[in-house]
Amino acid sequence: MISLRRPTLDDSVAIARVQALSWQATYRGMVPDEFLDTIDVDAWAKRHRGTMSKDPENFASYVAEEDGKIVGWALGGPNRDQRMIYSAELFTIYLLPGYERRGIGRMLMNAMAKALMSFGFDSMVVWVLTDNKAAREFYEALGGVYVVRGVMDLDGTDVPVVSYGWRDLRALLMATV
């Protein structure tokens, strides 16, 4: 059975592992193999510990667990691009390979929508790799509407991205139940 909870500093290695394995399984062929093959889980865990130890206001983070094992993670907060009309941003949502299409992503999106609404946010945007068809279909199925194209700098390589938005987080919340 899957359960959600707020992460602790002790979860940073498991979160980094989820993110790294998800990147390596999902982004192969979309980002340089050299980047994927040299992901340093310990360095990512250190970065996550630093972010979590600051406990910034208006940031929401959840982990999904099955039998005590962290299998998913999501993080959201204030939109980093103030030029956009969306007040919040989903920064990350990752699942371990093999845990897709089990409703876990939907559970995490539901928790994020509730948390962000509780902080006073009313809309949300997410950026996704242009070639990540599965993620794009996931966001579209939850009512996300295409917003704009962009480019993400990944270790000196420009990777094309697109954004999806929800002008009303209540609609996202309804789509996740």
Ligand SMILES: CC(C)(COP(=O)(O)OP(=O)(O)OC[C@H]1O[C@@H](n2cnc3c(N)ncnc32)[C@H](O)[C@@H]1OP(=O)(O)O)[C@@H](O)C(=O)NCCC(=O)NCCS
Second form
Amino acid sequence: MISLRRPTLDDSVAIARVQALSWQATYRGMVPDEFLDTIDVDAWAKRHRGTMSKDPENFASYVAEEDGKIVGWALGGPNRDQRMIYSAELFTIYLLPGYERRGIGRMLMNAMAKALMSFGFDSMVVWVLTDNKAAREFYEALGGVYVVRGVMDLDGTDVPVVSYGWRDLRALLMATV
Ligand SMILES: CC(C)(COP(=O)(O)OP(=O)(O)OC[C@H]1O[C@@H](n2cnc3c(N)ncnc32)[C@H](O)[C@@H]1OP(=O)(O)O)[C@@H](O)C(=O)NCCC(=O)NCCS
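Output the form predicted together with the ligand next; the form predicted on its own has already been displayed.
Let's see the whole complex now, leading with the same chain.
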């Protein structure tokens, strides 16, 4: 059975591994192979420890576990782009390859919406690689509305991205119960 909990600093390597394996399985052909093949899990884990030490009253993080194994992770917080009307941003949501389409993403989005609303955020945006059709369909299924396109700089390579927004987080909550 899948359960959600807030991660601790000790989870940072498992989280980084989930993220790295998910990138490698999902983004092949969308971002340079060289980037995917040289992901440094320990460096990502170190970065996560830094993020987790951030202001807990504004950043929401959840891991999904099955039989004590971390199989998913999501992180949200204040929108990095203050010019947008969306107050919060979903920074990451990744599942271990093989765990997709079992409702875990929906569970993580529900927890994220609740946590962000409890912090006082009322809306949320997420950026997704333009070619990541599965994730785009996921956000659309949960009521996310296309906002705008952009580019993400990945070690000097411009990768096209698009954003989806929820103007009212209560709608995301309703879509994920
Ligand atoms: C995107 C992701 C988080 C979605 O989580 P998930 O657990 O697979 O999705 P869920 O099972 O909760 O799906 C909820 C709904 O979204 C839609 N959906 C999810 N995956 C879909 C897909 N591949 N194609 C079409 N619709 C999809 C469906 O409507 C689904 O409901 P249904 O299964 O009852 O039809 C997960 O698949 C994942 O980690 N993918 C790889 C990493 C990634 O792309 N992350 C996003 C980065 S921006």
